[in-house]
Structures are given as C-alpha cells and as structure tokens.
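First comes one chain, alone, set out as structure tokens in the form predicted on its own.
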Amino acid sequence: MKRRLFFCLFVLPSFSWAQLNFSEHIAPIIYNKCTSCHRAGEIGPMPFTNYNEVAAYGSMISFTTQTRVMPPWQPDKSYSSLLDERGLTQQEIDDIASWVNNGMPQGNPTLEPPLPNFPTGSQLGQPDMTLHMSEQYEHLGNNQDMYRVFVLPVNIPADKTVKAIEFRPGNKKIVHHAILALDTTGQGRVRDQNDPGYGYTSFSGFGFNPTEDTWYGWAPGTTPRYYPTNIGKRLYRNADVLVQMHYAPYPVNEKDSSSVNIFFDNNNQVTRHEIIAPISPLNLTNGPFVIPANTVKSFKGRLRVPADVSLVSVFPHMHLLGQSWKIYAVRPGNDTVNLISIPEWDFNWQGFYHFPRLVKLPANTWIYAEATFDNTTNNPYNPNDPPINVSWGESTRDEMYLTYVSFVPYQAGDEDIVLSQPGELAIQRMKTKMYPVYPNPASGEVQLGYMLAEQGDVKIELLDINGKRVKYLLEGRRYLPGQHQLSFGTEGLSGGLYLIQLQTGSQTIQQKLIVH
C-alpha cells in the first residue's frame, strides 16, 4: 500500500509540472496578483512585468507564496470579510512551486497575456488638486527615527467636499507612514517658521490640537479608494494640510518629496462626512500601557458609540513588539460583530481596512480592541537586546496601542447597501456595474448604487416593461470612477414591473424593479 501511494504521488506531480509554463499558466497569476505592486514607481522592490524579471526571482517567489508572506494580507479571512483582500489560492501556490521546481520554462511567448492596464502616477485617475512638498527634505542617515511635519497650504476660494485622498510617498526607502491633519488655526505655520529647515519636528502628534487631527493616514500596503456612496470629507478654504511624516531609521542620507492627491465631490453627492475616533491607552480597561521586559502582555480597550452610526473602516497600529489584534463590537443585547483579527502582526503592512458593507452600530454599542505584545527574546523583531521595559512612544523602539475607527451618522438602509465584495476593487479589475436596488419590491423611496470603472457621462432611466421611458433618474451627468448612489421615489407609478437602465459610454446595464 505504501509503495502504491508513493508511486502515485511521484508520478502525478511530474506529469502536471510538464504542462506548466510561464506564458500560459504563471504569467496570469503574477500579472493579476503581484505586478500591481511589483512595477516601476510602486512599493515592490523589484519589478515583475515580464518573464525574465519573474524567473530571476522564481525561487524567492515560490518560497514567499508557499509561506504566504506574499501577497501580503495580515487579517484573518475566516474572522471577517474586508475590501481589497489579497492572496493566492492553494492551486496557484502549488502551480508556482511546480513551475519553479521544473526549471521555470517560458513556453510560447505569443500565448502570454498582456499586462493589465495599470494607472501611472495616481491610482485613482486625474486628481482635482495635488499638494506637493515645496522642498525636498533630507533625512539624516544616523539610523534614527524622525517625525517631521510639513505644512501644505490649500489655497482654494471656497470650502470643498472630498471624495478621495491619495498619499504618494516620494522616497519609499525612508517614508514609513504618514498622518494627515487639517489646520485652520495657523499654529502649524508658526511652528514651521520657528523650526530651522523645512518643516518642524514633532514626535508627539502635531505639537498642538489642529482642526481635524486624523484627516487621513497612509502606511505601506494602503490601497487608495473613493469614499463609498454619499460619504466624503471636508476641506476648508483657509486650511493647511499638515503631513506628519515618520521617516524610518536609515544608514545613509536620503531625500524625500512626497505629495497628496485630492479628488473633489464635483457632483454634490456627499451628504455625510466621515468621522474618525481613536481607541488609545486612554480607553484601556487594564492599563497603564507598560510592557515589562521578558513578558508577553495583552491589553484591552473599548469605545462607546453614543449614537447610531455606520462603520466604514478600521486602522489598527502598533510597533515591533506587536503580535496580534482582535477588534469587535458588542451591540446592546450582547450581539457581537467581528470587525478584524490580525493573528500575526507585521509592522511593514498596515492601513485602513474597509468593510464590504457599512456596519450599523446602534447607540450604546461598545467597540473593543484587544492587542498582544511580545517583549521577550523569542520575538525576533524586538528592537531591544536584552529586552527592557517599554511604554508609549513615537519612536519605532517604543510601542503604541492605537486603533482608529471611521464612521458616519447612520441612515436607514445603510446596512443593506453592498459597497463591494472582498478583493473586488483592485484598480485593474474594477468593473462598471449596478448593485441590487433596495427595497425591491418598493412602495416608497428606492436606493440605487452603482460602480463606474472610469470617468464618464452617466444616464439612468426608468423604463416600463416594453422598454418605453417613464422618466429620467439621472440625465447625462459626468461622474468620476468609483461607487455612486442615488435615490428616487415611486410615488405616482402604477404597480407592476419596471426596468432601471444605466448607460455610460458603450455600456448598457439593466435591472428589474417591482413597484407595489
């Protein structure tokens, strides 16, 4: 019996290996799952845009995919679903390993698929405004952290509503993460003027309380995206955008000039503005936040929701002692909602994690954030050898317990609006579509959501069952790519079956609606 099993295991893989080549089997995996980051100007340290580039790192690709280090995705998919989930199927991992073990044959180059049409520069299209650092900042190569704040004047004639923000790091060698704030007080400018050189040093926030102290955040792995449906952020005409840049320790001097792309709500769709709240050591139920040397210690904090809200995203943050996160909500009545679990924290990959649907949390819900830290010699990333007592601090050698939750005031029907399916919104795979209308059947107001793959004129009509127009729901207006939403009433319509028809460019999409 053992001999037969060994024979089968030996013969079948060697047969499948002979069928695998780069052009037909491996290129589709790499181009769709890896090249978005591994190409010129993006975060991947080496490009994977053709056979020679991939084959040169074949063994490394096989190892990192088998160990699931790549593509990087730390949250536990069995705990909750999130947008932009990255990962390979087991079959894809096995195919890469088999191809590498069989000598990485190229196959017929004419059968290789073309590269996806990746955006250059901005990942979201043409921004309405780009704020640039006015000078290059030189980060000293002394292997020390630097937190430097740069003041970027807005200079717009009137307040604006923003549909998307995209931070573009200038030098990925040293830019570890960035926190953006809005300042209408002018205090940021004063601090800049009083600090020699470009910008000012601040290892604790921005050094004062700006108008909005967590306007946006970026860390490696953050996927830029438009805010969902009718949600956005404010940008004031007399504001400065403050960028607190964390420059990581580096052995030689390096210069950086980063920028911020801003996309406005040009069609006046936004009716709700995002709010961001922190869960920090001030919220701990088992503080103070001190991690003694040679211990593994867990902390638990909580935040009470004072009114009905719809949760949009969550952003957990810790440093090198961090081991895991588990964040969940407990509604009144002890109904638990899993938000995110990161069982193996990786300091190099973090960011805002968005939910496929808005998550309704009624008033008096508690949001809990549990985090574990390993301050022992068993932690290979422990920056202190031997371990020392560690508490809160901005330096990488210090530690943080911090989770940002973003939400908007709740509106009826929020929990029934599907924003997207997990993993669906990678820019190269975005498709124009209509989401299911709600409610259906309908006897009052109807909510209609849709996605645009690219900017274009949109016309939406309500048709009767014979295809005759009953009325325009939206007539020839231009919209940016991303998610959009409109509502309309069924008052005055006879009961029966109708068609909702969306037209943009050469595409026509229809959906049925039953009116009582």
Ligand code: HEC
Given for the second form:
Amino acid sequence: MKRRLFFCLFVLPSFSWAQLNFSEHIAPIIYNKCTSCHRAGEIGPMPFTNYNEVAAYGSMISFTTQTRVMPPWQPDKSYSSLLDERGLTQQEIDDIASWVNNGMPQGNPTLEPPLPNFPTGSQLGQPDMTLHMSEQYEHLGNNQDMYRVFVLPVNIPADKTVKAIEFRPGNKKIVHHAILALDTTGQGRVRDQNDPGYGYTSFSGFGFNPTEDTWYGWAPGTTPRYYPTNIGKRLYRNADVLVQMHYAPYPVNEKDSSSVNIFFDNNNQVTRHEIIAPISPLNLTNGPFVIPANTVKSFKGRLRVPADVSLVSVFPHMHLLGQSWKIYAVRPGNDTVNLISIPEWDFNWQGFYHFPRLVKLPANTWIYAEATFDNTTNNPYNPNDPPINVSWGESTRDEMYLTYVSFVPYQAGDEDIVLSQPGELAIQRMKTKMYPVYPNPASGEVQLGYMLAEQGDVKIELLDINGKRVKYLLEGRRYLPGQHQLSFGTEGLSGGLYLIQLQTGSQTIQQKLIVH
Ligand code: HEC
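I've shown you the form predicted on its own. Could you give me the structure of the form predicted together with the named molecule?
Every chain and every other molecule in the complex is listed next, the one we just looked at coming first.
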C-alpha cells in the first residue's frame, strides 16, 4: 500500500506539467458534446469531426463554451430537470480554454478516440416511412418572412399508430420552424391547387381547422424522441401531413426540400394517444395581449386540468420580444410542481421539453404560464426601431404568447414510469430490483447487480441467518436511476447461509447467498 502511494506521488507531477492536447483531452469533449450537431447534414453551421476542423474555430469554440452559448441549452437546470439536457462541466470548459491558449497542440493522432457512431438521415434509427416534399420550394431573397404550407399525402393501406415523428429540415439557412398537422378533409390540397407554385401561403396556421392541428412541432434544437411507454399518435391511411414551414427572412433566393420521418408502433404498444393543448392569450388573467411600445410587460395565463392527466412535455413559444418563461403547476392542496423556467429566451432554440418521468396532474390542477416581453430599445432583437405597440400575429414582427402542453389521460402506475436519461432515446419502465448474485454458492469474488427506479441513497448489507449485519457492502450513497454493479469477496466468512439486503427509499429487498 505504502509503495503504491509513493508511486502516485512520483508520477502525478509530471501529468500536471503535460499540456492538454487534442487527441487525448479535447477530442473526447468535442465528439461527445458538439459533433452530433456539428457534422454534415445536421444543424451546426460548421463540422467538428477532426483536428483541423476544430482547430480552425479554436478561439470561437473557447468563447462560445465559456459564455455557455454552446452547447445550446436554454432552460434553468436548477428550476426543474428535463430530458436531453446539454452542457459542459466547468472542467471541460477550462480544458478547452487552456488548450486554445497553449496553441492547440494536436498530440498523437493515434490516441484520438473514434467518432461516435452517428446515424445518418435520422437521429432515431431507420424510419418506417419518410414523407418528402415532392418539389423543392424556392424562398425569395427579399428579407421577408414566409409561412408556406406543404401537403404530404400519407397513402398507407390502413390506419396506423406512430411511436415517433422526426422532422428533418432541408435548408438550415432558411427553415426556422415547422408545425405539422394531420388532415383528412382535403382542404389543404384545395388550397395548394389554388395557390400558384408548390404549397400555399398561410401566415395564420393552416388557413382552416385540420383534423389534428398540432400533430408535431419542430424548431432548431428539437431532439426527436420516441413517445414513452404505451403513448403514441394516430396516423390515418388517407390523411395528409400538412407542414407549415416558417422560412426566415434571407437576402438571396434559397431552395428547400424538407422531410418527415415516421416510426410506426410495430409492436402494438400504443393504447393512449398524446393530446396537445395550447395555453394562449385566451387563458390570460391580465390580458389583453398587447405589449405597448417602450415597455417590459409580463403576462400570466392559466389552464385548468379537467381530469387526472399525465404530463409528457411542454413547448413554450414566443417571438423576438420574448424575454423569459416560467411554467409551473399547482395541484389541488397547493402543491407546486416546477415545470420549466427559461430565463433568457432565445428564438433560435425551442421545442418540446420532456420531463424525466410522467408528471401526474390531478383534476383541478392549474397550469400557470408566465411570460415577459421586452418591447424597449434595450432588447437587441426588437424588430421595430423605434418600438411600436405589438400584439398577436404570425410574422416575426408580431408576438405570441403560446405554450403547448402535451399529455395523456392518467393511468395507475404512470408516476413509476421513468423516461430515459439524457442522451438515450429508448424508454424503459424500471423497477427497483436486485439481480441474482453470481456465483451462488460462492467462494471468492461475488458479483452483485441491481436496478434503481429512481435516484436515491442505497445501502447494501450482508446479514447472517439471524438478520444481524456482518458487514456493509455499500453504504448510503446517492445513485442515479439505472443499473449498477458491485463485487465483493467471501474471504473471512465462514461457510453457510447469508442474506444480502438492499435498502433504498422505503424499499427493502433481500436475497440468499450460500458461502462455502
Ligand atoms: C443541438 C445542436 C448543437 C450542439 C450540441 C452544439 N452546437 Fe454549436 N451551433 C449549433 C447551431 C445551430 C449553430 C448556429 C447558431 C447560430 O448561428 O445562432 C451553432 C454555432 C456554433 C458556433 C459558431 C458561433 C457563432 O457565433 O457563429 C460555434 C463556435 C459552435 N457552435 C461551437 C459548438 C461547440 C464547441 C459545441 C460543443 C461544446 C457545440 N457548438 C454544440 C448547434 C449546436
């Protein structure tokens, strides 16, 4: 033992003198935290897939990570936790900065980790069906917004249920966001025929009420996901998927061809269909929705939950005067559940934010949505100079106060459903349990695995046959949900029957171990 310590002391100082290099220290950070977006075909404007590409932007990477602009993540992590959270640790930020300051040494390229295995054409895998725009659309370079609806016929032999929807923007320079609707009335097709060119212009929604007017929504930064557990969406065989595309103002003509990937419910899991409800100016308690010139104004709206529901996600939306959001629920009896806080709204980063587990909201819960708008000259994004009175409208110069709330009717056990950890896309229903120890009977090393349904302190003890503690195998430490493993030796134990006991939260689980 003593000799080992001496060895460490001897070796460590030479590490601290060593410079950080790309291959060993920086590539693992960039490839894991940045390259998913910064590679060909994804939304990042430049690729970061090798040393030269990263070094070319070294000082910008250092700046955007120190200011925490990259990787993008708007919600306040201390207010609530959400799935797919992005971020760097302080250590990672410091390492990038010191590497850039030291002239970005490459190090030994053979020590560089391989790029993660990124899927192409989809973040989720192989779609069952891809709906393409049948023509390219040319967005005119007149520095004006365009809202254009494209009609994508579905044409499948029978109605289906869907486990995931993924919007794939074509031309990332101009595609600003997309709202998808499902329509069986044919009215979208009629509007398309009556409007010259591909698709039809519609600044206000779809121009009529489609069968399901918010089927899906996409904005830069939206992470596609499978719907959890037995939740999904309907897709009718004769339906059209209507895609209302917001093309941003741009100085030159640009073409776009976007697509929609659809993943069917091939295992017939879906028994509940996601419902999306808006919180809009109709829900305001301090309306009307007018933001006078040269004011900072907050609005508060609330939506009553009519029956027990399980909340899946929320999608707050506003335009360029937007400053912040705070959304929370107050259950009957005044129990408040924080849902999401976005202290510095950024129009470029929006989407459905999912909760790490389904949130049960009993009937008569109120969901509150508070939004603040800055219509002064202090707001660098204010599209009007000088500021003018602004109210509801589709153009980026108008404003919106809108939160989509996605939920399903509550089912017993929903609160036990843990959705996947950030980064993973599969969804699991987890139960706290211990796996059978191996080997058993044992003499020597024993492997013990267990699954935690939720984060918590875990205590694992070895008890004798009378329930008396022989020793702790693991003592009172906080562990994340998921699978864990440990091993221990039987040295010093006399042969016979023992109990292994795991305690976490209010749960106690035991299993037998024979030592020989
Ligand atoms: C979720 C997708 C995503 C991830 C993850 C991501 N980026 Fe970006 N990045 C973007 C997009 C989109 C832009 C363009 C944004 C814009 O122009 O506002 C961008 C722009 C940038 C820029 C240019 C900034 C500028 O002002 O033009 C740099 C540098 C950058 N990212 C570095 C990083 C680094 C470093 C990481 C990882 C630590 C990272 N990005 C992770 C999507 C991403």
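C-alpha atoms forming the largest set that superposes within 1.5 Å between two forms make up the rigid core. Numbering follows the first chain given and starts at 1. All values reported here derive from a predicted model rather than from experimental measurement.
When two forms of a protein are overlaid on their rigid core, residues whose CA moves 2 Å or more are considered shifted, and S36 is not one of them between these two forms.
L452 is among the residues whose C-alpha shifts by 2 Å or more between these two forms once the rigid core is aligned. Superposed on the core, the two forms differ at V470: its CA moves 2 Å or more between these two forms.
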